[in-house]
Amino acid sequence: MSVEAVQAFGQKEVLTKKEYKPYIVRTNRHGLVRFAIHAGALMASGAAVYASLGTWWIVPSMACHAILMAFLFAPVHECSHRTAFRNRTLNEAVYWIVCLVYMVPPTFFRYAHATHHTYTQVRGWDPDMLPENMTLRDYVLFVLGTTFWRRNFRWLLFHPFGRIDPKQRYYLPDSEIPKVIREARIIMLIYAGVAAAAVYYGSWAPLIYWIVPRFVGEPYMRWLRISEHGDCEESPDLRRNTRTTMTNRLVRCFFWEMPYHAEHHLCPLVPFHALSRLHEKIRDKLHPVGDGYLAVNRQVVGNILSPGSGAMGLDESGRTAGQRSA
């Protein structure tokens, strides 16, 4: 199959170049405000964890802190597109900070994610596809973060020694390999330095405020991300292979508007703060649109348990919680 035959398409079918242009304006202000809100919330939840140590209040405090930390995927993602800030130096500085906390290598993630956009929902080309003929076990392992951490640990532990999975080399230019290895070594040194300092000072702080909540919160992010492409059509058509999920303002805030996921895939140069406006423009051309994350996941699990049930039809609003590919 030719590369052209599997490349994602759909933008020209929903917007003209003239209509597209007003939405791609980047600013520093929107990114700084959203990052300040996110960082401030993390500091507040970290303070709540500190205040609740040794009490039962640690459970809700840690849950809140963990979920806010899981949402750091949002600025990682937005900065990888270089749309979080107008100033490129600021964008890359924030990108490095959130990648370090979220535990992903910046350059390698950027190439992997760009490939996901180029070949969205084309099996064998898209590196982020859910398992084929997904079983309930596959679903549970995905939500628990098993596949996520297996992949990320390989990146973080193997890349410093120049070991890059041959199956992933197709989306990494040879010219970028030295940079990827260099970054991986810097990241390993930073993590080793944090660990050494914690041991030297006898501090549990990195574990309590970073490592533990980082692992505890990831299943929530995996659960949210099921909705983005789960049970969507396996084809390059971005109008049907990616799902926008309607949700509340709080989730949209900390997810940096990524629930508008179909809009993002159709127009990846549009910054997060303009996605809601873009949704109003093109929402009638998108299928499926999910009525909440719980509804989408229920439909995905329902299709796993009853594979012969087929696709869920559109309701009167044109929305559907899930769609089984043909």
Given for the second form:
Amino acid sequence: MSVEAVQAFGQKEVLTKKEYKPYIVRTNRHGLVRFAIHAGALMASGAAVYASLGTWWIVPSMACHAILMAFLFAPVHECSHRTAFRNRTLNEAVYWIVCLVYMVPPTFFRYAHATHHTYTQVRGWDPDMLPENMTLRDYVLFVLGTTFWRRNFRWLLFHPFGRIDPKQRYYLPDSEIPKVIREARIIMLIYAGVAAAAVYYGSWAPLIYWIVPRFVGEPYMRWLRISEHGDCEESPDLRRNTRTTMTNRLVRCFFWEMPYHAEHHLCPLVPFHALSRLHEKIRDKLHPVGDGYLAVNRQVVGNILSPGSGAMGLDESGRTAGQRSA
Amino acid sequence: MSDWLDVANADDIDEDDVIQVEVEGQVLAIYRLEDGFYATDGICSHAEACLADGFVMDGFIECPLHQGRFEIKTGKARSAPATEDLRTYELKIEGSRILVRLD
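Just the form predicted on its own so far, so send over the form predicted in complex with its partner chain.
The next block holds the full complex; its first chain is the one shown before.
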């Protein structure tokens, strides 16, 4: 199949360039406010973890802290697109910080994610596709984060030694390989430094406030992210291969509006804070639109258990109940 | 050196905007900035998106697909995932017509 045949399309079909332009305006203010909210919430949840050490309250406080940690994927993603902030230096600085905490290599992730955007939902090209003919076991392992961590650990452990998976080489121009390797070595040194400092001072802090919540929270993020393309058409048509999932304001806040995922894929230049406005503009041209993460995952599991049971309440034209009644 | 080729009307491009033209089999992007008109390759050197679908921002063209940036006046790739420079082309205005030279 030619490269042209598999590259994602659909933006021109929903929006002219003139219509698109007002939505792409970037600011520093929106990103700074959202980052402050996110960082502040993490500090508060970290304080709650500290206060609840040795009690049963550790369970809800750690759960909360872990979920907020998992939501750091949102600023990682937004900064990778350089849409979090208008100022590029600020964008890259925040990007590095969140990537370090979230444990993804910044440059390599940027290229991997760009590849996902180029070849969305085209099997064999899209690095983020769910397993083919997904079984219940595949679903559970995916949600638990086994695929995510296996991939990330390979990046973090092998890249410092110049070993880039040959199946992932097509993400990267040759000229960027030295940078990816150098960056991986810097990250490894930083992590080694944190570990050494923890051992030296006899501190469990990195484990309690970072590592453990980082692992505990990731299944929630995986569960959310299944709805982005799960049970969507396997084709390059961005109007059909990506799902926007309607959800509450709290999730949208910490997810940096990523539930508007179809809008994001169709118009990746649009910063997070304009996605809801864009949704209002193009909602009638999208399908599917999910009626919540629980509903979408219920449908995905339903289709695994009873193949062909149908997409999530969509009618023949692909509309949900909410869209039909609108 | 090749001849000057008439590719577009200057009035067809708004300030801080870009259009695509195809001339002798080559796809070019023609830009209008505050200080004049410029021409580069019209296809992104990263993943072959059409640069005319992108947006001019502060003297750069930003690819619509992955937000790679190129400096319009020099064609230089300035941010990943764009790493390979765009070729620039000589351009002149005669009356209201935009002419470019491919060599």
